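Take a look at this single chain, the form predicted on its own, given in structure tokens.
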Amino acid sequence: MKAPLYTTHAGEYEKAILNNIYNAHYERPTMLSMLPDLKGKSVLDLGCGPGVYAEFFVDSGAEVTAYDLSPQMIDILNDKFGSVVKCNCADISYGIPSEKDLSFDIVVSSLAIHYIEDLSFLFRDVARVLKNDGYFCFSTHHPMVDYLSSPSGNYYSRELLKQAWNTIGQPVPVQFYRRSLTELFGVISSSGMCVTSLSEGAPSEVLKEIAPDSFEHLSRKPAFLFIECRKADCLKSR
């Protein structure tokens, strides 16, 4: 689904992200942290959106490779890098049918596959095209903290929700996937992967000073869920 927030405000949520609250200081320092050595390593970005991520990999000296539904994301991500990434605007929920087998070291997903109803076709194609060593590190919504706004209160039904977020500075409309943690690595496990490393983030210490409001917030209270995924026969072979 494109949503306004990416498309409409895509200009907008490019400046929000790069010092604000859950992006800045809590998001990404969590997930980098999660990630090898990117140096001469071939990387897949899912779900690029304006770039961040994709600037920090080219920075390490790898390979990139990224993937937005929103063109006007991809618009962004050619203006800043030309030709250095190569850029492609599909809707990955149907899988990456045009990556090879065993091409990419390493698969990032920040902050994207709530916005997907159905993981599977795009875990088996993230299997697919990973490397035998190669790592799946991918952020989403804490199921505890989406499971808030049920309106089923059934916390194993997979459900629409639909929302007002304050990025930019202005309510802007949009709907995403809650999901058990059940679904969640079923889906992991069907795939072909496993598990190998899950965190629940922590607030950076610049927040301490910025925010401390907000530091202490989720200090005590996740909000999102942080998982390294590898190829499940690769471990077995070990």
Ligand SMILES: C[S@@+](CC[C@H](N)C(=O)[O-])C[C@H]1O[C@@H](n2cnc3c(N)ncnc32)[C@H](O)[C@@H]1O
Second form
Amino acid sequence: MKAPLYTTHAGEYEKAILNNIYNAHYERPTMLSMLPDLKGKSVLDLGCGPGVYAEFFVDSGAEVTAYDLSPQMIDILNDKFGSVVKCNCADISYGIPSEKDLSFDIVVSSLAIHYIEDLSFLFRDVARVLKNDGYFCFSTHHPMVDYLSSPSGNYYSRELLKQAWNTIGQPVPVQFYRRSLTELFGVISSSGMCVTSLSEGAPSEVLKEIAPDSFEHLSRKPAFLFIECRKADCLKSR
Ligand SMILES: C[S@@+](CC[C@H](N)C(=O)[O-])C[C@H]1O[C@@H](n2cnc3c(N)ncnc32)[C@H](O)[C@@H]1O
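What does the same protein look like in the form predicted together with this ligand, given that the last one was the form predicted on its own?
Entire complex below, previous chain first.
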């Protein structure tokens, strides 16, 4: 993964997402509204970035394990949390082999899975480490939004998209995969999980006050998709 936004610019990225529109006033409020009570729970944060979520999980009384590919992000996490969060610098596209079976109540992955080409190893491993009554909640780019940038015009083919984002106030090159809903839902079910909740997000009420045009835009046009999965076996036995 060539990702200067998350390596070279990790510190600027951390500052930018604390109060920006897409993370602070759209993605995080939506994701947090989907999560169950975290007190006393074991939470795995995959693609944790600078730890804005990890901080919320710790403050909510959870025991947190976090993974990121970027050493700079993991340095930020270690500085912030020391041994309070178990921080791991690793590529989650190969799964999370060091984690034990049935060990997490909640697995969260915010805006990270679109950096992974083949999701099958990761999703199978998430199902393995989740407790039987656990939740896997993730967010990713909305497939129909990414399709607008498709070079091939074939919605069903998985494609690497290359763009420049202004997240930190200057254009930084990024690349990520876009995939169809068919592929995404296929990976979820072949990993032994099923979708139990889906959201296309909602901007925060605060955004209505501070950036009414963005509030209006995000109220009409979703940017991300939010999915809650549970283990299929556990749901069958209920
Ligand atoms: C958009 S940031 C999101 C950070 C955090 N989840 C949040 O929402 O605040 C995506 C993060 O995923 C990480 N990432 C991308 N590909 C990864 C991989 N294969 N393994 C682990 N982390 C990865 C990046 O380094 C980056 O920190």
